[in-house]
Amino acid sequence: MASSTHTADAIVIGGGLHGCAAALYLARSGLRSIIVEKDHVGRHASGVNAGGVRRLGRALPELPLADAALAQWRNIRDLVDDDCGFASPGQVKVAETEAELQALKARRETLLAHGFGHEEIIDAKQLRELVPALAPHCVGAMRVRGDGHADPFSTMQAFKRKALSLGVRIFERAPVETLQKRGGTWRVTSARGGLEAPVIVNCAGAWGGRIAGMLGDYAPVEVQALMLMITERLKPFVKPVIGAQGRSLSFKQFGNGTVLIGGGYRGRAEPERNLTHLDFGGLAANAAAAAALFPAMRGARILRCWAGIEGHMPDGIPVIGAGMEEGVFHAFGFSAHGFALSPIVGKIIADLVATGAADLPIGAFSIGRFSRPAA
């Protein structure tokens, strides 16, 4: 065998939080992996979202993966030697009018109606004595209790030293060329030479429709690039993370005073180019949403906006599970709320590979959800 060829039980295409996570799992489980990235570790989605970690509005599939990994989060210490920045102050999803007052009760209906009872329903009394600095014009919410938040570079940097630290090999700007089986082995070709094993995990984020492609699966990822923006150092006024019912916002300040504003708004990605555009406009519509619910945000300065490039999964639900072909494992298109879900998805992959077999459901996940268009 060739001095450049390295060989290990898995390759993690990837080095984002799941990557990190799947890798790090892995190793826990006695197999030796590497971890393949283009660029280097955390540089898109992982590295620049919001850090939400929530249960608050996913969607029904998401649920069960959710309550496991809020549990992992609540030990993120144990898992990865640092806490990541996590706190729990819940999270809140105001209503600003009656008629959405009504919709987050019929969500929190349709909840228990599956077994789930985390999202419960506060008046506008209840709602101005845990979030006085809301507008007065609020009339309710949804509150999640022990929702809350992460810094995603502390935990991105936590995953990649714990991996580190349990054998994982990680070759960083070292983009995939080349995807072949040959009997029972996978062969990857790319910058750092050749790699190979019989299990391939894809986590490429918003280049994972292009390596399932090369394995033999299709999914259509939309390539997005969600912007957000940090203000000045304020005074403390608000403890839970902020969305709303009929705005797109996710609002959040930090212990040092900064505010954190985002909510889906989209720049425009060129993911063959790894840039992002911002859309000042959205930043614009996006600020003056902050402000309509907090006025102590008028006025204050914006000091950083970027975006990062994520891919979306035209269901809203990612891709987790098994490939079409033996030795294919695939968790991506987290659709942009996969942060919080990254500890349990790692663990979900190490199982498959490990066992056949997770303790969680999965099914919804299934790349085979996905039909192949038309010639």
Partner chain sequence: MRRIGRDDAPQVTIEFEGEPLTARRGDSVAAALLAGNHRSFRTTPVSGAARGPFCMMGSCFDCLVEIDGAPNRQACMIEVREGMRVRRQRGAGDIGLGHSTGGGREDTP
Given for the second form:
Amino acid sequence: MASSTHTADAIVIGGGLHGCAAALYLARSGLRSIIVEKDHVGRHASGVNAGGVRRLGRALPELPLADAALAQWRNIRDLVDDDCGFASPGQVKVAETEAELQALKARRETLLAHGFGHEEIIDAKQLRELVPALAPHCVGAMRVRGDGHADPFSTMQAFKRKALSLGVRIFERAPVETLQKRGGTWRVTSARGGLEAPVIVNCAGAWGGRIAGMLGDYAPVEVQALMLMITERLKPFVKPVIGAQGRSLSFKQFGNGTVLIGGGYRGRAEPERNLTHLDFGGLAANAAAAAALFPAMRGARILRCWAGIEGHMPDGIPVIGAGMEEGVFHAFGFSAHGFALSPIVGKIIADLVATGAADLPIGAFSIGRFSRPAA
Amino acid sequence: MRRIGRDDAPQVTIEFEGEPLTARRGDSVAAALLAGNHRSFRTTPVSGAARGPFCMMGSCFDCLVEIDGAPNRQACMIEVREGMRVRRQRGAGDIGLGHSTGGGREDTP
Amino acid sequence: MKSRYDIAIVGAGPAGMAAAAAAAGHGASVLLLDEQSEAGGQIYRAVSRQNFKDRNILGSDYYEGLDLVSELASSGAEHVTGATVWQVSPEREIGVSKDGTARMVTAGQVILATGAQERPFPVPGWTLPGVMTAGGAQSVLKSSALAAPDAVFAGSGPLLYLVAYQYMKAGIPVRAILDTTPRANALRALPHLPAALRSIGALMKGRRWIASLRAAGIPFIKHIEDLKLTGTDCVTGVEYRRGKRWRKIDAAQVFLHQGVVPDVNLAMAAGCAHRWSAAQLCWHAETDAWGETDIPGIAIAGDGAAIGGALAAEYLGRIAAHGALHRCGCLGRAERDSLAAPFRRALAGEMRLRPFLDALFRPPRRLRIPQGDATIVCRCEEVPAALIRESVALGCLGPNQLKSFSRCGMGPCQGRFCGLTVSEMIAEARGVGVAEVGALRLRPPVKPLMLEELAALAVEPVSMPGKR
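And the form predicted together with its partner chain, for comparison with the form predicted on its own?
Time for the whole complex; same chain goes first.
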């Protein structure tokens, strides 16, 4: 082990998008941070996700954050000097039956009651104009204009580059070995030597529960391997990102013509070995859902299937906020929809560290909502 | 390319780019096209460059053509059938989907 | 096709045919899956079609394959033709498509006999129509009796000379053979010559091809150091350099070759361990004496594990079959060992020549790693060499990260024609060994799979997504 000790104002554990965003905003607040990453930056969920930037269908507590994040995405170049491939062709959730459409309408009413008007209902004719390739049986949809997607890789690179340019130090291939508090200082040992700072930010994604445990907190993270598949390049035929009320499906065509198909179908994760295994039964169900909504896709060919390791919380919303011990902050467990939130969560964490308070309501994301199971 | 060897093999007629093309039973589509002195089978989706068969064993995916309306078919791996309609693959595959008109790159309220 | 077999073999070339024939008849159910419409693989492609009355054109080595084909046919193994295998899982579930229907077949033992493919030859213009591999030229010669008059053959290695020789025998004019075998290789091969001399017959065969080509007046230009293929919509010429001098010849058809490498995609996607071979400049599967990989029940036989040629592949196929029979309880240890013994001896004899051939036909660095910036490395995504070097300069450490940096390796060929080049290029740019850089991580399906085939796959999901 190297004997040198690095000091900083904060140690960020996890070099994914959330870790880099937190470090970036800390730097903007004048705080020096070091990111320790067990593999390399963006190796896991940050690098293999679908890049969705949506408000559609989000849980209520996430909506203020998603709204604020979208404003950041629209001007993402101002933040990271790169457009991150962001496009906002809208997101659409399709209803295939009247009952499904009613459920979407009910959801819209709930959101309106809470002051959110971004989800609008469109009828079958409007839907067909928007997405001519959809199966004719679809009866309508929920549409959110302004939602869209970004390119995960260029986003990850841009956040990393910007963080580095602001003086953030990134130690890759440096898994955290021990975590101890002495006096007011956290001491981390890793393959890259010792690190000391008064603040620890846990952005360890699927490994966030383990790190939380080392910090004296408890969070029941379920590690999942979400599967995705991508087709050969096809001529452009769909612009918005498509989901479905009655099926687990996420369907999106990139600018290069490839179509990404997902929907939360799970493979098997081996987080300790960085390995994932596919379940072709799940992929078949996912393909069937895509083929049912886009009949002409039946002859399109799948080139690759893969799965990424991601941390899920039992209630499907992340952990964001302070830990039990002083100087501990968490942002993990985004349950496969954290990509869009990364810029705002980075800002929230930096605000918490710098001022002890956030501008947005984050009470619902407290780590204290989970209680340790009785021994 | 020139046909050598036995000349008693049964013939099959296919269509390439709308023109009839005589092949031998057992020929791959790629072989049939090469026998008709066609070397360029497609254009790439990235730069529009011309491509033809390269490996002839199903590994390189450079001999992609449209067969009976289905895009991106490997000409070297598919045998000719009487009446088969073959066209050059032009850029990305077109699977006959309607083209999106609504919602542009920016669809803001 | 049933849903379960004791032994499943992928690929009906010499290794797969021999493995299937050897495995059948011992009480095990044996399935042989192959993409082609008849047995033979690449080396014995279409051997049973009788495309040529004159057997001298393709030569007697080719017709040796007829024995294997008939041995397979009478063996009792179930040979499924037109079957594309697109995945093998560590649990030995084989994803296979036939006639537009995909299914999963489970096997107690799997033998991958996926054979070899041409080594990438990334020179300027290698993507032009009219440029094919020498193996491709031979495929279409064997299966459809097609040949290209006045073609230029460029590169190095026995297959290049053999195809030119077969053209000559068929009376097809050959414009020139541009031999890129480096002058220094002969010296490096010399230490392996004594062992090789014990296979003097095979050694002389190659010399005879070259001598005959020269005697026929075909220009055979040695020690070519650089190649460029020119043309816009199709290849029209070849530029080549010897020493400082560039020359040009016109050509409407060029056949390239600089050896073959294992087709590792299926084995790598299954997760089988591989190591870099400095002698053969490619990935070799880690296998034991019976061809078994580090994944229990998955073996690799023949050129798919390491290049040894058709006869070695046949022996390795039989050895792997006996290993699999033993593992599935159909053969005792002693019986396995004694049945495999003659093939081990034959294999040892066959492999004596290999180190000499590997050294003599080792492709030079400058023809494995593009020297120019504009040369295409990834044919599918049209990624030029410059973009790969830039990505390394930006911090890209290996081929898997390079996918995100450049889309290199993300097209339909799944890195088959850029993977080796990319690993070597990154290693060179970083100044580290190829083993440290690693190989492209391969994802199933290893061959594209139609969405409707996947959708109709009769496999129950382990879990379904929960609604939020």
